[in-house]
Amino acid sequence: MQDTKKILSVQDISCFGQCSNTVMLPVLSAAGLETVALPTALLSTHTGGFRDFTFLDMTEEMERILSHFRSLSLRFSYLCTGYFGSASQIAILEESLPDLMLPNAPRMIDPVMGDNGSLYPTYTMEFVEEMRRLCRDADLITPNLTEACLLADVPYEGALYDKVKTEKLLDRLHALGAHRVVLTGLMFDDRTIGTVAREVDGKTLVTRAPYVDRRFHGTGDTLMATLIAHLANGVPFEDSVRGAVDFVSDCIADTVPVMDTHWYGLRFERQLSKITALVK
């Protein structure tokens, strides 16, 4: 029997709120992946809709954790990244990757930087440049349209899908060095949302799902986790994208009836049997 594949998930831990590592850990574990969390920050809750949340920067502890991992000769089969607290954290991680990753280990990057056309207030263009550098070696990146425009250094012109502009944007992201790209959160019309993905060979894949006019937290984290769950279990890229979009759509449908009290994240737990079924 082969050893369980180990994935290093580098992003924050928001203790309450179903996002980042608190989504990655259960979804990837259900997919048969031994998931190791490297926290970039520790928050009492995520920042979407909560007030007075606590925030602990983990930069110094990241360095100590990575040093300990190296001393244990740990080697990871996959890298997944999400929220970073600063540009320096990206540099710290990159310095350790040659010692931590198995040869040709896929790197899955969610370039968390902004939304709705704006860079998050805590980030600068120095951070964007560091994220570009991290994405140059990525096997897969999953930016929303704002993040894609920041990476490609082009103006943001809204989330409405335009085939010509989207193809040009994908061209620029491929030229940056990302092998596969999944653009998330594109609006096809007022009732349809989805992704546009670019394969290694240049093939473009459009995947649609019903649009629900509510704000859902953690959808990007759930999509990335589910994509990795499929890909790591040998599912072809096109089917992996479709499966991830469908999974998120099912989680949204399961969350809508309870949103008066469960507004802070996706109720994904009842869908996990679909992930477990991928394990061979």
Ligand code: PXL
The other form holds:
Amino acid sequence: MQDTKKILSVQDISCFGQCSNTVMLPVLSAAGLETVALPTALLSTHTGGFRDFTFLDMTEEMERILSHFRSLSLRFSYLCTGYFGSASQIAILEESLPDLMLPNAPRMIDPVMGDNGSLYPTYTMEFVEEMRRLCRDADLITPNLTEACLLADVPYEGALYDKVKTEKLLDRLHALGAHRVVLTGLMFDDRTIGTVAREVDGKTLVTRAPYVDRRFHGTGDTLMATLIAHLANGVPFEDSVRGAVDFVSDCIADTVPVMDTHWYGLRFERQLSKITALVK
Ligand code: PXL
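For comparison with the form predicted alone, kindly provide the form predicted in complex with this ligand.
Now the complete complex, all chains and molecules, led by this one.
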């Protein structure tokens, strides 16, 4: 019998706030996958809306952890990356990947760098360069429109969907080397949001969901976790994207009634049985 697939999840641990590894771990476990968290930083909370959060950069510890993993001859079936604590972490990770990943193991990269047209304050254009390099060998990338424009080096002109511009953007992201692209957070009109996805040489998939006019944190992390949950369980790409968008939408619907106190992340826990149902 084949052993459980191991997923290496390289992103921060924000102790409170339901994002990155604290979403990735439960979703992937529910999907029957063994999840190994490699923290890039340790924060008291995420940075979206909290003040005075603590931040511990894990760059040096990452080197030590990766070295120990190599000495244990660990081999991972998937790589998944999110928020990095520094630009040098990308090179440090890349150096270890040939030893740590199974042959042809998919790399799933969420190029967390910015939103609403600007880079997050902790990042520079040097970081964008590093991220571009990491996306080159990616099986799947999930940029929002801001991140897609930074990667493709084109100006950001808002999140409203424009068919011609989106196709050009997808072309440029494939040209970087990414095999599958899922563009997130596109507005189709004032009541509909969703993703536009394409496999290299494949057709463009537009996936819509109802728009709720509030700011939700951790939607990108939940989308990526759910995409991996589907794909690693053998669900075809098109159905995986639909399943992931619907899951995020269901989590949003579950969060809205408690939004006054639960503004910092998605209340995803009561939806996890939908992920468990993917396990064969
Ligand atoms: O959800 C992405 C994310 C991950 N990690 C940290 C963040 C954010 C978004 O704000 O602040 C620390």
